[in-house]
Amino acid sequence: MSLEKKDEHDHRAWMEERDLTPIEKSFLVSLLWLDKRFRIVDYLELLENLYYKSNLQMPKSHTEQYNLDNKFWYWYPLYSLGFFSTIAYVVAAVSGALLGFYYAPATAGETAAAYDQVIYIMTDLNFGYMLRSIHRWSAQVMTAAVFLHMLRVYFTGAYKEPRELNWLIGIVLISLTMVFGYTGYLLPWNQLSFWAGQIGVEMALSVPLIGEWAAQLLFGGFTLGQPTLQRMYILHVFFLPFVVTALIAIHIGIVWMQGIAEPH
């Protein structure tokens, strides 16, 4: 008898052995039949182990580790900021993306300018003011959690050794952030937006020795315009979501082996 055949018998006769209802030996023949082609107890034997792996880098609550006796820790809501900031950039991700179906970065002087299709999406587009609500909203929320987030690191001490790398790309984050919300500021082009774009330029302009290099580059010229425009929606839509995207990624496995540091 071959080993698997063996293994079929053993299985079997392990299930005559028990009085198990009709359910439950139905269950068992179909993952028995699954697992024969597909390994699938393996991978839930992996998922399980992982499971645990990750329960292991949790933190204890405080409650626990300093025996508090059940009182309230008023730091702990602090430890699910970066949590709430990563949910608040999926929010703004998804939303941008469905927003994206119906803008195109075109200036006044364009068949289709940016400032009428904004007007068209808050106006015109079904549940489309909401839509746009809910972009804005999430990447306000978003900016003011890394921010908390950043200062809760900091005041309790952790970006301390052996966290100093994941502090730096934190900072290198919340300034991608900052960038996020610039350019997506500009976007709608109306005069808050050419505003601030002028703002930009002049503050590029004011860089020693590459300023003139930096206000071409970044926006295009001395003076604001479709590249302006075009540059800002590249880098907001096409740049920046994958970069970003990244850095949360490495960022969040840095926390998942290191464990979260908690105040002492």
Ligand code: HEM
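Just so we're on the same page, rigid core means the largest C-alpha set that superposes within 1.5 Å between forms. Values in this document were obtained by computation on a predicted structure and should not be read as measured data. Positions refer to the first chain, counted from 1. First, how it differs from the form predicted in complex with this ligand.
- When two forms of a protein are overlaid on their rigid core, residues whose CA moves 2 Å or more are considered shifted, and residue 27 is one of them between these two forms.
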Second form
Amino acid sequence: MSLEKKDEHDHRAWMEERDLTPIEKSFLVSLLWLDKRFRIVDYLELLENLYYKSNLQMPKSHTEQYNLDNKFWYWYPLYSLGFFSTIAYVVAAVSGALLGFYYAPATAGETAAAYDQVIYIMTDLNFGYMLRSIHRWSAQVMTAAVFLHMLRVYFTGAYKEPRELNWLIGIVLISLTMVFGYTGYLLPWNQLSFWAGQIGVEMALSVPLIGEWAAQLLFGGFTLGQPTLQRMYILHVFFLPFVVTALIAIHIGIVWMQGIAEPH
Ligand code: HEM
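What about the form predicted in complex with this ligand, after the form predicted on its own?
All chains and molecules follow, beginning with the one already shown.
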């Protein structure tokens, strides 16, 4: 008898020895059939190993690590603010990507002007009003949540050794969150956007020595125009999303490796 035939014979004998229900039997027969062709059991084992290996590094829960079995610390809900920031960021990213299908970063032109496109989204596009509102709200919730998260980290002393690096990454993240807000605010190119842009140019120009250079670099000139909007657009939809997503991943990765700080 060939090895394969012997295997099949053994499997059948193994099944017959047991009192299997028809469902169990058909499950096993299909599993064997698939395994013979795609080695799925090997791959499942590989996945299982990976799962256990990665879980080995998971930090213990707070209560386990600090023996707080019977205690509830009233500030614990504030420990969810970092995650809350992440959720708001994901909602903003998804709704922003959808808005991108209808928005055009042009200051002039009959149909392509940014302002007209935003009016179109708000009045004509199905669910457009809702989509833009979700984007604006999630952006504002994110800004507030990130700020409150930073306060939580500060007041629980979670920035101390060995978490200095994550505090510094946090500083970059809150700054970039604000740049996200500012660049996005200019995109509708309405009166609010225009005058916020004007303030930006003047702030840049007021920097000693490098003011003119900074205004040129960031706003594309000393007066607002197409180069300004184009720069804000590229920063908002191309540059920031990649940088912020990568930094959030590193930030949360570090929390995962170090565990949450001891609160007491
Ligand atoms: C986009 C912005 C941010 C996101 C998405 C984010 C996300 C997170 C998450 C999910 C955690 C796990 C614990 C928790 O949720 O509280 C965390 C922890 C931490 N974050 Fe942030 N964070 C951001 C901004 C900041 C800022 C602005 C700072 C401070 C300047 C900061 C410093 C820290 C530190 C030091 C920890 C470790 C805290 C501990 O171990 O208790 N993060 N962050």
